[in-house]
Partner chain sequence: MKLARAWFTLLMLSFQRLLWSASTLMVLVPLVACALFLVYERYDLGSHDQGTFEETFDDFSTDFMIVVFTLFVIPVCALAYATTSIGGDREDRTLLFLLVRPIPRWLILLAKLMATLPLVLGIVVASFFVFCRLAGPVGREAFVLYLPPVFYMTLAYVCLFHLFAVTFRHSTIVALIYALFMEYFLGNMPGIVKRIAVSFYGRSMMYDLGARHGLSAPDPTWFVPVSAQTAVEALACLSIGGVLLALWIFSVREYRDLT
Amino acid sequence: MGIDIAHYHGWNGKLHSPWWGSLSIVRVAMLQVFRRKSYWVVIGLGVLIFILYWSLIYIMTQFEMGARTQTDVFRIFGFSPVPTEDMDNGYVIFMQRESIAVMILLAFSGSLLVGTDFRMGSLTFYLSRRIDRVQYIVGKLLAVSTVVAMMTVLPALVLYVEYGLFTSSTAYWRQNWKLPIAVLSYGAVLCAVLSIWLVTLAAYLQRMAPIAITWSSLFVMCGQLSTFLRESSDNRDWDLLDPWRCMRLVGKLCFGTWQHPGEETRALWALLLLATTCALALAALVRRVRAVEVVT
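May I have this chain by itself in the form predicted alone?
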């Protein structure tokens, strides 16, 4: 068969920047996640958490209740639209609880989004095009970050807008205009840490079972060990062993709310710890991607 009969032809259109390839990687990754029906079970869990908090805000703002009653109800559900001395910031709590669903979703989607690229040779296909290794890594990190942001940052911003709308006044928005900035900052921390850790882990382990076990153990076992050491020694510095508590401390650093003595200092140490682990993981990821040989 001649090449003309096979309909091969040159490209005569305008060539875009190779960085557009990173956005294509994000689009393909989102399609892969949302086409798996089993993943919708975990996504539904995140939606149920959001509906719970949405309903809570609606009830507290639409029904006449005393300030003390509202405070008691908010304390039960762990949500405070305005942080106080004895209550943590509700948006930090909400995003932390949504992160549990995110952790489960990422544990099972890591192999799909990254592992198969190494195991099935898809990475060679990517790199044989105008997409280089840096653009591939950025695309995968953005893909995981998009999943995290859709289940944490976006719902938190919706709750902020909802509370202001249901109070029939712009006072809440005017007095707490820094809250959306803090939500975006905390969301950036979650997206950066979780995406770098997951993509690096998936690049080395590749298969679903090892990724899911290692990913879950990283959070569950470290969390249990941190709790045991903290309670046995009565020292809150052991919270730095728990990745979730580290990210929560950094979230409090973004919101500027503290409930325990020395918490701000621990937040700075948590930020340093997360930054160091992310830098090491990113270096390992770059090395793993560079090891893939590509014929151009």
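Now show me the form predicted in complex with the partner chain, since the one above was the form predicted alone.
Next comes a single chain, given without company.
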């Protein structure tokens, strides 16, 4: 069939900016995530934790119990609807409780959303379009950030709304309007740091097993070691060894209350640490994507 008979013709309209390509990458990534049953199992684990907190808030707001009992129950679950001297923002704590599910989900996502692009050569297809490697990287970072936000920020905000809805007035929301901002700032730090680290790690390691080992070492083992070192030496600076605590400290820098002496200084150190590692990771990522030769 002649090409003219096939009615091929050039596009006469105005093409979108290549930055729209990043959004397409996010959309494709989300489709990849939700198509896999294994993902739903991990998401289910996260949902279990959410349901636990959702039920806790429901019970605490709907059943009559003394203030002391209420505090004790909240303390058991490490949740505090209003930060007190020794209790942190409960919604931020909830986000941290989701960390294992987030970690497993991201270990999986790293291999699926980024590793396969390098291993199976799909990167060539992306870069042979109008998008540059910057748009590709931004797209992948946004995709991972969406997964993180879906598991942490979104349910945390739902819990905040739930607490307000189950009380008899809007007073809770008015008096605690800073809480969702703290959730959002912590969420922003989580999304930024986790996405940069994961995409870089996955671009280099590519396969699921090495990514899972490194990722779990970073988030589980470092956390455990940090706790032991902090308790044995009675020095809170060891919190900086735990990436989750580092991110929480930086989140507090944005909009948080300081509970321990020297926490603000530690938060600045955490910021420096995270910013440095993210900058190094980004440089390594740009180098890695650049290293792929696209034959046109």
